[in-house]
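Single chain ahead, written as structure tokens, the form predicted alone.
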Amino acid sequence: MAALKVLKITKSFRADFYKKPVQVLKEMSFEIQAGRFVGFIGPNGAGKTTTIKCLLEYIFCDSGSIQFFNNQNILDSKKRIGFLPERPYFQEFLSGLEFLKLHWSLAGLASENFQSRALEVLEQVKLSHAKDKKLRDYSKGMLQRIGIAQALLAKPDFLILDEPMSGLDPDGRILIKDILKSLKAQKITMLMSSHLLEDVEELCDDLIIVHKGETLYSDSIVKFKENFSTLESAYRSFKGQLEVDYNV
């Protein structure tokens, strides 16, 4: 079953009233099957973040269609989606537990169920010891983990992660990867935007490559790198052909 179908979505932005709109997405299409962990890659400016914003309706595409869970009502779909943005905003005066309580309230979830669920996700991201600590005293890695905790709070069926390991030290990266591997084992559908090919290769089942607002590849990682030893070497070859086709 498809957890997400994206069909020919387009999006343009007008930098100035008198300037011609710039088309960022050009009939972008791809499909994600339920239970798969999908890497979402491409050069800076390829349209990855714009696509994610369209998926979540933070902005609206100009044309095309986006269907979650076999075209389930978008409001019902959103209740089943967890999201960690690349640059999440953290209210530094809150403790870890208070931060989760804020997001629990924003999601409109029943207050009597909060405590047990919050402690469960804090244990899942290995932050139980810091639940009463202020976010201003969290390390970068701890902030990423509390961000994942809030994304998991409502027991989502689909997780969207935008650069979840950006700027982390080796210990932080190992912890985040261990968390993502445990979620993968639970068959939670995940879409992860990343610039780190080694992480995508280690964690993901499938791969979506975008360039200049178009989908250039959407299939399994195994198939993409079948003639190469690593994802990076396969991507280097792919990019070499890209430079010929797109003159980049």
Contents of the next structure:
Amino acid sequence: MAALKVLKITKSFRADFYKKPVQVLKEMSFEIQAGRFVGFIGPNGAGKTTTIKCLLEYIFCDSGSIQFFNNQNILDSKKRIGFLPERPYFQEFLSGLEFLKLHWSLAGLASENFQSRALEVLEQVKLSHAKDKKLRDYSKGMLQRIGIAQALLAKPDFLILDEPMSGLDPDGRILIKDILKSLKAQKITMLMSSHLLEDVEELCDDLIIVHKGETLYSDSIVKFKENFSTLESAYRSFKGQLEVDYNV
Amino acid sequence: MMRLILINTQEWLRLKFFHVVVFLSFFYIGLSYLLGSLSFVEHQRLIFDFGLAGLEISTLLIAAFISTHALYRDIDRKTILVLLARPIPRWHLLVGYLGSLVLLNLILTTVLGVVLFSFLEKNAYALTLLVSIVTILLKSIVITSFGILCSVLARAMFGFVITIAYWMMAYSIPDLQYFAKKLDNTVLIYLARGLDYLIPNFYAFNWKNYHFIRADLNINDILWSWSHCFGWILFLLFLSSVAFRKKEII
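Pass me the form predicted in complex with the partner chain as well; I've looked at the form predicted alone already.
Up next: the whole complex, starting with the chain shown before.
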């Protein structure tokens, strides 16, 4: 079953009203099967974050369609989606538990179930010890983990992570990777935008490569690196071929 | 929703801008007391006038500045991306901003109102003071709603300037109408009439002198002014939510 179907979405931006619009997404299409962990890669400006923003309707596609779990209603779908943007600011005067409480109430969930679920996700992201600490006292890695905790709070079926490991130290990255591996074992569908090929190779099942607003590859990682030892070498060869084909 | 309002309020309470405005409003009210003491015959009226003017300016500054910057701040910090990932309609966020600013200005007007009341000698002023303060609070909510609309449509600082201009216009329409009539200029007459439809009339809500000119507060007039404010709040909030529904969060 497809957890997400993206069909020929296009998006243009106009820097100023007198300037020509720039097409950022050009009929981008891909599908993500339920239970798969998908790496979303491409160079800066390829359209990864724009695609994610379209998925969650922060911005609106000019054309094309997006369906989560065969449902076009985004408000309904959001009940089943968790999202962690790249380096967001969380209200630093709240404690970890208060922060989760805010998101629990926004998700419209029954307050009597909050405590047990919050403790469960805090345990999952290894922050039980810091639940009463103010977010201002959290390290960057801890903030990233509380971000994952808020994304997991409402037991989502689909998790979208935008650069979850950017700016983290090695220990922080290891912790996040461990969390993501445990989520993968629970068969939660995940889409992770990343610049780090080794992380994608280690964690993901499938790969989507985007370039200049187009999907260049959307299939399994195993297939992608069939004749190569690492994802990086396969990607190098793929890019080399692109330069020949598209003169990029 | 209530949690969002409370958390936004906590956020605004921590702003340096808020601290500066609170300091200035206490300073202004203190000044009104000093000025009142210097007067021989009208010292109660001076305290009343100056104090309420200070209160109105404080609530205006808070309403205009925070309402025009709140959305921009949340977009800039990407907090909005986390909030809107939840299954809530977008207008909930706007109500969150409005509710938090109402709460903030309610706290401020209550505290300043109590201080002002303690400076007055007679309890006879209490009703006029209460009506004036509630009206000031309502006016600040109208300004907040307009500021939120500006924040959806324009950049923060531009929205702030427009919101302050809107407040000034809301006091100037009767004057503009008067001048248009005096000059007998058809264009100006129509302009003033048009603005009267576009901007609420704050000029008519000046209750603070009623006690001193020995006029009775008319409950119908008060209710009319309050419902006028409520109408504008709902209208501006509706416009904001329609505009925000299609706003691209880049």
